[in-house]
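First, one chain by itself in structure tokens, the form predicted alone.
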Amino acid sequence: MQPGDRVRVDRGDVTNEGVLLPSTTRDHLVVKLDGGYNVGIDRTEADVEVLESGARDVDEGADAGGGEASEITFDSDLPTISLISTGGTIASTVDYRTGAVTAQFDAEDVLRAVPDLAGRANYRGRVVANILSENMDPSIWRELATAVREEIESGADGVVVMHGTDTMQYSASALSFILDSPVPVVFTGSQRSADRPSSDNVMNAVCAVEAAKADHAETLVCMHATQSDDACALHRGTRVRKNHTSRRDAFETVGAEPLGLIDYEAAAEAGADGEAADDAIEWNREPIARGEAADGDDENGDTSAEVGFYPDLDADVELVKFTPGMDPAAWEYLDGKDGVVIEGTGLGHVHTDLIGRIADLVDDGAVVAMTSQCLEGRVCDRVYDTGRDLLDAGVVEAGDTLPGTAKVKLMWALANADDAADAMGRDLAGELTEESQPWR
């Protein structure tokens, strides 16, 4: 028996019927059901029989349905795009032995795995780590950020960036900040892996390399912008959060609509004829404009203008979330510490008792940022007593940034502005919005 064979699998008293699909394991066979689910098989217990030969064409390379590997090609007349791996489910395969989840391929292997790519662009792939995203660290944001650069600098007209979900919003805010990039930056990743039929990464791929493609300089978060195959959303990288563990639409604009919207028949169209989609993108906000780099004077839309780079971090941050009731001794773990971002309650509030604490870690030189707990609104610490009493012991408030960015974004400044506190209460990398206003 060979991949591509229907098969009839008994095993005591189960039978399952479906295509055999390469194994990751000597000791197991993987079947594809005829519902869509992958099974993995202990071969010591099974009873095969071959029903069919080479009923299906299936490749390593091919998709989890057995689809076609798409050919790496190169064609004068398409944009090149950037695929860089960090691993995440989008990039991920079901390990048989444990039934986890587990990340395997290279930037390569997701082309392969999503033939609906061909013929949109140029390929450049290049794997940065091949990591779940819980294990992202700002040594692997500046190591991402420098694969970015060195893509961009080599003639990249876009890049993509395959990363797990988890943690991704992360990732993009520091990007944000490490680079001013002359070209579309295009971060994309999927809830449910390519195992499933419910898989939403060969959509995101799709629209993430059309975002790549199109005409703007953003750093950009392309996920699922509702539970059906329509559209994705655009997400300014620091201004998105997942909102939900496990639906395909989990990624929202914190306080806006999302920066655009792409259709994903019409991209998938325009990007099939070897079209770019700009027409298939609808914009709620200006984005910035592709080949505005660190200067930002580069009117011609060049995008072979300079990378801004700014790849230094200084990771002695904690982010901290304040609870009703918690002991300040719980607080003690901070001293030391460089930056300090914290969640405080409504408008920026924390017990008074661990005011002290606070003017404390000021005095030793830490910088000390209040954020919301609230997904909508900003902090401000002038109207209640309490927010005075923490303005009075040296704590900056940070506007409506959202907790997660804002301490990627104190790493940032107190490795490269010349006075971190102040420049968190300023808008770098469209983190802060002016004033909160409701939105449409």
Contents of the next structure:
Number of protein chains: 2
Amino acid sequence: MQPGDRVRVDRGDVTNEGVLLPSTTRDHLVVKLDGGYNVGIDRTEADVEVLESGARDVDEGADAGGGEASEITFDSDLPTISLISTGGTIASTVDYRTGAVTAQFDAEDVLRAVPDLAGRANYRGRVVANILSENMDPSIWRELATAVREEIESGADGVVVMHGTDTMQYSASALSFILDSPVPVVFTGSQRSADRPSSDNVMNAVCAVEAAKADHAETLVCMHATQSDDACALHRGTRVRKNHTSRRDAFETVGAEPLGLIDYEAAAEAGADGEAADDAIEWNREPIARGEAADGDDENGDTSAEVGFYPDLDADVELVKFTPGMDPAAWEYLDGKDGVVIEGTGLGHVHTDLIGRIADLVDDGAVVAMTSQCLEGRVCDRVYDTGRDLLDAGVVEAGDTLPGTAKVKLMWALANADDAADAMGRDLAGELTEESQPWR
Amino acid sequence: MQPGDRVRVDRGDVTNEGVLLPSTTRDHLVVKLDGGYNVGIDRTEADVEVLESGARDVDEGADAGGGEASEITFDSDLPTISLISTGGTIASTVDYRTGAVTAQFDAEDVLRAVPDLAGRANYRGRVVANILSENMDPSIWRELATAVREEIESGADGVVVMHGTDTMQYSASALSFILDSPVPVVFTGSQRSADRPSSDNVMNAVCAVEAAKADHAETLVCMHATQSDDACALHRGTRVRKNHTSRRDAFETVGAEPLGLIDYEAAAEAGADGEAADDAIEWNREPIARGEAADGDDENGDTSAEVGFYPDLDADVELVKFTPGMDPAAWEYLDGKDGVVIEGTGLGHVHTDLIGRIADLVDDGAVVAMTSQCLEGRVCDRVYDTGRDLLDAGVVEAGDTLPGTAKVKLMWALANADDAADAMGRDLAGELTEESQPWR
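Instead of the form predicted alone shown above, give the structure for the form predicted together with a further copy of the same chain, please.
Full assembly next; the chain just shown is listed first.
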């Protein structure tokens, strides 16, 4: 039984057919089902029958890719990286190249689109969605988190999520709260599609794969650090923001340096034979350490460790922005909501006339959290009268949490925290800088 | 008749009493009424009677300020700067010092609070509002613009508006659209009140006065350029944004260098005797030129020129922000609005499900303009399907206009432009960079 083999798997009442994917664990199989989904299967609980040898895939690769066939065979010396597609520009480039429909996106498609990825890892391709990222919503965040968990538990040494750039920061935040991952989860995307000379897709993909192979367990966004093709920045998922509509270096860590920087040339060279390119990464802060492997002794640093997984989200949370002259009717629909995040002005203010409205929402049981449209800096409602009135009304301060991240966090906190209001003032996933100073 | 004299002015049916303020024009008098408002009075149409000599004011200055009395007398060699207060941290420092109520804010209060202003100009103090700036609204923008116009038409060589920092960018935008001013209109404020050692109020006030005396006619925001006390940045009112909740250098021009930089030490020194400190200003772009003086030959560069004044605003405009997972009910209240500005994702997108809603708003006669929550860069809805569908629905693109500025602009355009939708795609007051490239 080899990767590429077509198999039938019987588990109790459930029978699946599909193609066996590379896996670095001995305990789990990963099978790509004909519908495009991958399932991780506990080998001890399943009967597996090989229906067809995997030579089919290798032949197809040779036909289409012109000699890349050898790179999609499983090499036990290489780490395994799962490439999860959700759509967006970087994934659309794959579609352009293959003309393939969504469900057929797999490792071959990726290697045809970005041949530079070959030899760096064994790849598993997986599709969670094929949408432009403005259509992302909490239910897809959960599906995505579930897929990432399955990939890790079936032995992936790292996960790369290909995502549209418009809402990448929201999805990366969601996974930061939902997952306690023992391996890197690296979001990447493309600001310019592959048919443009200035496309960023190759460098972003190579850097993301190398970041996913490296020795840490952060949930990151990996995108161009500058307008040149020299390095990608590694942003913490909860602190990153798309700050430009079109530039390749649109993504920035707000209020701090990015977690790290990965040098493209050094990473591409060091990681070409499947080695980890840790020397190509310069960390500005100590990253979260990779988890211990559950079955320990794999030479590829097999990390099929437990994945902390808290997928519940209370989607009944709204983000509302205050601007001068706004119609108070804008907030009428908030009645009965479980949570509201306000994007206030300055240290966290709204028009005095709205404070009574907020008090009513809190009285009705909503958690109302304050953030700032300044984006940088902390809210502090103890300085001015308006702020003190807001605190009296029951508003909770979200520190320096970005408004979009605060919305995702509140969805998560309402479903998972003992005290969601309290949780909004504490750091859970790098989204909030805890400081002793009231404000500075 | 001298500044400081108490006068009675008869104009037809209207009689006012108050204190004569410094004026550099021969055609207009400026009288501070007992209610705190200043009125500009065409001298040819009024009978003026001196009720009491101005010695009173000088005495009071000497009592309270310890020797600054001479600086509040009118010096015909000095330019005249109007200081308009709307409230906020910088004005609250004045209140702290004097314990005065709003209506008593005048030149003496300012000089007591910031003695470094003495000798740089003849000052007129004027109160438009005394509110924290989160309570600003379009009706106060109109009052403020009216006051600025009156000050300029009664001979002010420049106007400084003291404003809370929370919504300064909205008010500065509003005045940029409403006024076509022949002299500088300079907004300034304070991120830290005067009772804090790190207060920025003195440097900001001095730089703002010197910027208002200088040779240009821009509507600016003048605030700390860095965290040091070395220079203030001069931001175009329509391109500036408060990007930090508390830092003294919170204000930034988005997507470009500020219009200019004014060196604190150089400006303080050069302007100390009433000279213009133009050499202390480094312009990054050519500023709008000062208007020709209507009566020409005043040695102080008297510029009592015509003020272009278009004060109508259609306040029935909302700014709404799209975020993933939002409840479509959030937009139900938009029915019947005259204008809607959307803060979309990336190049200007919203969830596909909202496009029909937008089409309905447009069909009902609303102008719906798209901006981006990225803040930097242009919207461009010709690249992806969602964008093209939005254009088909009748959305107009606001280029690289900031979302908050776009809201103010749409209020103005609906009341003043022949075709408000078309105006949103053109530059009216430096808010939009017109480019031939579709996007970059």
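Positions refer to the first chain, counted from 1. Everything numeric in this text was worked out from a predicted model, so none of it was measured. Take the two forms, find the largest set of C-alpha atoms that superpose within 1.5 Å, and that set is the rigid core.
Superposition of the core reveals a Cα shift of 2 Å or more for Asp13 between the two forms.
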